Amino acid sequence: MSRAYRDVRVGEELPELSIPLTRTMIVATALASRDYQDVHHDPSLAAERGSKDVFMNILTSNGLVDRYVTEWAGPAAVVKKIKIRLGAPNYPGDTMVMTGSVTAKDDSGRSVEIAVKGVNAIGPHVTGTVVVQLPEGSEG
């Protein structure tokens, strides 16, 4: 079932998303998105270049906060801008936490801002906006 942009209020908070992070996600969403970087698929390549471990490219990263938004906001949503920031990076065996809060509404286009942060032990992975256009009522 989908939000209605009626319904929604600034200061709404999204409920909380724990994204296990698994060396096989790491590495599959990486040749998923034909990211081919050795630092996110070998781990003696990415020690080599000074990381302690592979790590989640920032395709995966973008996808998830999307996932996120979307599965809040429902399937009659559309996506009309995400716009990130990364910060410390997702390493297998850690768990990626999901928050995000409405700051905005524009009733010309129906859309909704939201700040999202995905935080992991080492601190915040990715911070951003995303703005997501609604239905009125219950349509989808």
The other form holds:
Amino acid sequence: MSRAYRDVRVGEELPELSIPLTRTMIVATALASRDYQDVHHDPSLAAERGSKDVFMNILTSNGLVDRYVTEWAGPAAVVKKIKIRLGAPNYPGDTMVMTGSVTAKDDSGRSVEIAVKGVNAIGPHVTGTVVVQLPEGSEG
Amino acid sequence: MSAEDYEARLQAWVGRELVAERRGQDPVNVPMIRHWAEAMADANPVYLDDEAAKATGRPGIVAPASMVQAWTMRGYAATVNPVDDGSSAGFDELVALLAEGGYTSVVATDSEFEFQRELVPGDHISVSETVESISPEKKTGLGTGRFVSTMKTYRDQNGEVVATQRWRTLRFVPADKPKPRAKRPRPAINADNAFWFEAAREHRLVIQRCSACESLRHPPGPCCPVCGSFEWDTVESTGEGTVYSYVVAHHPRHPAFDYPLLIAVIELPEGTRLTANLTGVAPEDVEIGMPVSLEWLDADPDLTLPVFRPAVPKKED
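Give me the form predicted in complex with the partner chain now, not the form predicted alone.
After this comes the whole thing, all chains and molecules, with the earlier chain placed first.
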């Protein structure tokens, strides 16, 4: 069930993933990442600080990019790099649609680079690249 | 202090430690991994199922790579009630220096993780942070600011580096956004008067005319008050009128208007009258009968209204 390095080709696209951004999910992920900043769970304090509502924290953006790529790569994949640029906030009620494609392969470390994008109704929330190390053959 | 001095003081931070090494409250553990995996809806079995992890060649379960930062978060109590243990003295000092330059707002722009190895339950992670670079002042959509790049280094209980994270924030001078002005109250538009407001949007001042007896009428209505006919068309006014009457409104004040507010009944040469604001004239200079000319006020994308300005006297030569 894990993806093998030799079966991956550059240009290959990852299946699209839609993530509903519920208020509960935004709060639960902030707390699961031990981020207690009020803008991630308290709507009135978020508004006081100039935000229209609570919004997703950065640790969660990283976590969802991690999840998206490893769901495709399979459990044997080892994550080596996650580089993200942040854009439009993820507000409750929105949906983030994640897409990705394989941009490079490196035989020496059996590593695969995937370009990832997560877009919500406002625009790109996150753009970046992930590098994972994959097993050689089908034993994984 | 000169700009050069300030720049030098900022650049002196490059390479300096911002946050001294600080150990996470708890070692890597299964309950926190479960909490994370459930919230992220991450079903990768290697995080919670020892057998599944072993099947991938690992000695047992591992923590999600992206979770490394979570192991070093300070937690609830320290967030709501920060205790100064001296570890972030550098950070506080740099924030104060940036505030001195007016860069009081902050937004994170980039996070770049590199992972040296996977974490397993029992690992105890600590983090320290040093300044990598502080950019020259740049103009951004949020305001003028500087990008501050730092490097967070995550180490295990043996002092070995397990991950690094380049962290970039924009420290900026918040741009002054002019507050959008309140919109004028909406007119009550219905099937009988919509034509008049639609013509106004095209900058045409129209007057309803009875098709049967040719009487003009305003405000618009469904039937002719003279002959009772429901048939009508319109004529366009020249827009040259006179002040028939007026009032000066002082209170109550609506935020869409400037006060004192001149509200006049304008008599049009065609014979009808309409209510409109006067513009370009002080209340004390308004006189009954004074000639006025039509102007258009595009109040907002949905509302255009006629206003009247004192007419420029025609030169007699």
